[in-house]
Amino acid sequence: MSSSEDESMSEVDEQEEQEKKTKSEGSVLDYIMSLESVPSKLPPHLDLMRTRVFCNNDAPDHTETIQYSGAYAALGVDNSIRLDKFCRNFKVQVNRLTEDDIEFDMMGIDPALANAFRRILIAEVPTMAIERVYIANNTSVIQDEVLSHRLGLIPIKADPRLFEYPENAGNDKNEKNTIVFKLHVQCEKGHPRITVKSNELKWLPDGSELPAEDVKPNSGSKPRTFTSFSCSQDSLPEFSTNPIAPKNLDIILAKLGPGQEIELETHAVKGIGKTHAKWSPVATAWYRMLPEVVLLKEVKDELAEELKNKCPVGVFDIEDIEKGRRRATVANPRACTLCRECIRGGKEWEDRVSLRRVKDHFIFNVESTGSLPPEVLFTEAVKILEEKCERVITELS
């Protein structure tokens, strides 16, 4: 047997020994944690501090998240983050889904991870937005710079996953990285003022129609335009049944008086919100921890009515009990806005009602600008975070 074969056999043996050692260590740990003398859970008061934020009358308490694996080692409780435990606890539940927004619950994650999704949604999910504006004529009262800025903020209903970044083609403006619109509106003399809206933007699937600035006049060949499309974009199956257009057609761009005119051409490219807010795919993306409202004591009769009237969002309700008496109940805790009205009025109300927030349960609200459906935005954010993790693992390995 050659020396190379000996080395490969020794590597296999070492790998098998390492796997056996890992399995034995895991089995030993599982055995120790299963012993009756080793507590598997924290005492109720410590577990409450670890998993809840207490919203007191003056300020919240226990807001920190305890991620240190040995935080409760003295009590024999393993606080380490384990993949199998994360997979068991992590859940996503969609509560509301419309064309423009989505509300879903994300359970079993750390606040840092929830905030990572929020930041990626705002700044790193790409969209298509107007980047270049070529103005041929503008006699309106709107300055060229202001008009260009307004055009850039118009959401474009086009799937950015079908396009490339312009720098990937060496800044060559082709059908794979550029969307061209034209706008030509004129108010005739003697007519009343007109309002120019985003519905006047007309998609040019064949590319630019304006001649490039460096083209000499009276040249014999066909004038070269600002784009170099090899085929029409509407010939592609992705756009044949779903033409590209602004998401909202009633956005006011300018108002023209008699004799005024606007003629221009716009080029939309792919980008991310980190570069400019016009590429941000969301109007808003925010989350809050799940509210938890607990009645520490029974609140009955007149106090129950007072408690119900204290809450401006209808968290509490009243139910009938024996002999015509009434009792307050928590009917809609998700509606709690933490106004703290229910615990104002003295320490007796703080002893009756406890306001809390669940640290690992987040209510997400995502409102799309229209370039992508809201449910697609979140899946794209997950993919981006996954790519970031893979990049870090690759660099560390």
Given for the second form:
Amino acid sequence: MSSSEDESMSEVDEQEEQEKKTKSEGSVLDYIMSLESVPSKLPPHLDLMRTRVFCNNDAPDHTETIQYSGAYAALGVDNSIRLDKFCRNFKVQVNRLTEDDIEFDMMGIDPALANAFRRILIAEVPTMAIERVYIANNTSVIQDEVLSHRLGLIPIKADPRLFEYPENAGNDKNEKNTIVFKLHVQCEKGHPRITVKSNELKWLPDGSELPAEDVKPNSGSKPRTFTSFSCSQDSLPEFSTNPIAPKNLDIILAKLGPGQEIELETHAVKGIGKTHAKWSPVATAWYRMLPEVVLLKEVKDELAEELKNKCPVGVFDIEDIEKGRRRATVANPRACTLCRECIRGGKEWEDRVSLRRVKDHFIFNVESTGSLPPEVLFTEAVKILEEKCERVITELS
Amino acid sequence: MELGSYSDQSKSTFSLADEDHTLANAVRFTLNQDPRVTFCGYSIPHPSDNRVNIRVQTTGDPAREVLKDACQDLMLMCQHVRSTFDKSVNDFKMSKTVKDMDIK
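Could the form predicted together with the partner chain be shown next, to go alongside the form predicted on its own?
Okay, now the whole complex, with that chain kicking things off.
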């Protein structure tokens, strides 16, 4: 059998290739892969299993990604993704971009990487959030700790890249690692109740105004405060034109009855979502694989009508073919939610329609909380993964 | 931190502090792509320990070098992802401004 000979030949080639690869990178490998006896492609059914998840009526099938480079070595097919191949196949297509959310397609990437980006977006991209609250007076019904927690969750419109982590400066609270806000609201007696919103938080570019120790009467010097700013933050070019404030000015913090008052000062510092979710820069960051709907047989006339009506999201459409006959077509596979309604109703439907997902095509959604635009968040996440790799490399060498 | 033997450097376990599935799973993917690797895997010994153990066994090359190459590959992939992403975002912004101009 010539075909089995080819296979055994290619296996030998594979071993040789590995030995030679250590001596001379690339060229020998490319030569071997270009030989006629080496099949460059998998048989179609195997390729389909490799690249698609099959969403069957009972359970999805072929869900795993085949990462091992030698998975198809016996067939003479190289399953490794070398860098040049990755660079050739990787594509990004932006579908929607607004001030605070982005949707884009990422093609030709393994879920291991796509998931790393998602995890980093949620837990490791830094932002600024309120960490310390100094309460001078709180006579409202909301308790100090509850109020502090609410303050912590307010997204702050300040670029975290311009700040340092507080750990870097010891316990020093300076203009490089702390943003100070003041909140002082009072509901006077005889007035109706008032609602305190996040717009009442006033930025103090010169740092804290609260004295950190008891003020001695008649002492001329300024009392020590909770921060030690060497210069005013609004004198820095980054903030002079773009003052720091909460991103949303209509977040309700508390309600005050007549005679009640809140006076406090808050310090926002840089942190990551792993420590506390208030530092997470995204409201959501998620992806889904691209749905693929394939009609295995022609679906005509009444059946086509039935199929179109089965789908609740309008994936299918009907087109007219000759002599008043109609045929179902797949018009909008992206809308498919994989409810599998179209393959319910007997074996014959499963034979007509095949629901699949493309394993290396991700529809990525990032919704920012407002500290950074969503497209910047994604590039920051990729940078963080690069830094992690760099750390491991320096540790190993 | 590397745990292996001096006589046979082709098999080692690497213990990385302050890392989790994010890096370990991505590195496992790039390690798997390397034809020199015969086995690789990772585990998190205890969920409250901030640490992953990555096991690498190779056909003969030092496991340390193979892991280093895998990290290098991952880094280059990330750089490519970043440049491609930036380019398509710029393209999208450009096409959007052109469309806006058409409306006016």
